[in-house]
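So this first bit is one chain, no partners, the form predicted on its own, shown in C-alpha cells.
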Amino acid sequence: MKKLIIANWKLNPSTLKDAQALAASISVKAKNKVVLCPPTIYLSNIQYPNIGAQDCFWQEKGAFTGQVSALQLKDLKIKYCIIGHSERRAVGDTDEMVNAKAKALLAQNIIPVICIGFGTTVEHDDLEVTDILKSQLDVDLAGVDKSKVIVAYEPVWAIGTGKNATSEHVEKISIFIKTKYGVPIVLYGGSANAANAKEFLEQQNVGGLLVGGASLNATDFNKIINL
C-alpha cells in the first residue's frame, strides 16, 4: 500500500531556479505518493503532480497584509496545505487559528495537513504525549470533517535536531489518533531521513512522513519516496 510522503522545503531554496531544479530532480513515478511544499512565492512556478502550501490564512480576502488565503491557493490548484507546524506555533499560531485554517481549506477542497506535537519533550512518556496531543486535537478538529484531514505528529524536540522518536512510539501515537479521532492518515515528522525512514514506513498505522531537511537533497529524498 502506498504511503504519503510530504516534503516541507520551509524557507528553501533561495532562488526560483534552484527550486525548479530541485523539483525536476524528484521522481514523479515513486513507489509512494509524493507532495512537494515549496515556499509560497514559488508555488505557481513549480511543476510536480502534487503541490502543497506551507501555511494559509483563514479569511478569503481583506486587509490582511502578507497573508495567503485558501481561496488563492485553490486558484493555483494547490491540493494540500500544512497548518499548525511547530515553527508557526512558536511564533504565535494557536489551536483556534489552526482550526479556522482547517475549515477555510476544506471549504476550498484543499486537504489540511494538521501538525501536532508542539510542547512535547523527549522526557514525556506515551501517556503524557497523548494528553498533550488530545488538548491540541480537541480544538484543531472541532467542527471539522475528520475524515478529510491528515494529521502529522511532529514531536517538537525531534524537528531539525537529528534526533527522531522511536518507530514503536510513533506507531502507538498513530493508533491513538486514528482510533480516537477517526483521522484516516497519520504522518510522522521529526528528523525523518533516508537512514531512518524505512522503520517508520514499515509501521502499519503510520501513513507516511512529513520530511524537512532531507527533502532538500534530491538523492536522499528519492530514496525515501521509493522505500
Ligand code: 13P
Given for the second form:
Amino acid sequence: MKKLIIANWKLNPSTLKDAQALAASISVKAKNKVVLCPPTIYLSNIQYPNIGAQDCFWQEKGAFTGQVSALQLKDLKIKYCIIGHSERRAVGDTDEMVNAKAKALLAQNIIPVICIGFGTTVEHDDLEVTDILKSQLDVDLAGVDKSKVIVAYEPVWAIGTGKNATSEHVEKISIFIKTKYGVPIVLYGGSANAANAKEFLEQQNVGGLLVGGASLNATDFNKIINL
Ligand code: 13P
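With the form predicted on its own done, generate the form predicted in complex with this ligand in the same format.
Time for the whole complex; same chain goes first.
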C-alpha cells in the first residue's frame, strides 16, 4: 500500500538555487506519495507535485508582522502544512496555538500535519508516552474534524540525533492515535533514514514518515520514497 513520505527541509538549504536543485532531483514517480516542505521563503519557487509549508499563523490577515497565513498558503496551491513541530514548540508554540492553526488550515482546505511528541523522553514507557500525547492531542484536536488531519509522532529525543524509536513502539502509538482520535494517517518522524525506513513502512498502522535530515540528501530520500 502507498505510504505518505513528507520531507521537512527545516531551515535548509541556504539558497533558492540549491533548493530548486534538490527538488528537481527528487523522483516525481515514486512508489509512495511524496510531499516536499521547503522553507517558507522558497514556497512559490519550488516545482514539485505536492508542496507543503512548515508552519502558518492562525489569523488570515492584518497587523501580524512576519507571519504567513493559511489563506496565503492556499493562494500558492500549498496542500499540506506542518504545525506543532517540536522545534516550534521549543520557541513557544502551545497546543492552543496548534489548535488555532489546524482550524485556520482546514478552513482553506489545507491538510494540517500535526506534530506531537514534545516532552517525551527515551525513558518513558508506552503508557507514559500515550499520556503525554493525549494531553497534546486533546487540545490540538479540540473542535477539529479529525478525519481531515494527519498526525506525526515525533519523539523529541529521536529528532536529529541518529537514535530512532523502534518500529514496534511506533506501531503501538499509531494504533492508539488512530483508535482514540479517529485520525486516518499517523506518520513517524525522528532520525528516519534510508537504512531504517523500511521497518517503519512495513508496520500496518504507520502511514508513512516525516523525514528531516535524510530528506536533504536526494540519493537517500529517493531510496526512502521508493521502498
Ligand atoms: P530528523 O529526520 O532529522 O531526525 O528530523 C525529524 C523531523 O523533525 C521531521 O520533522
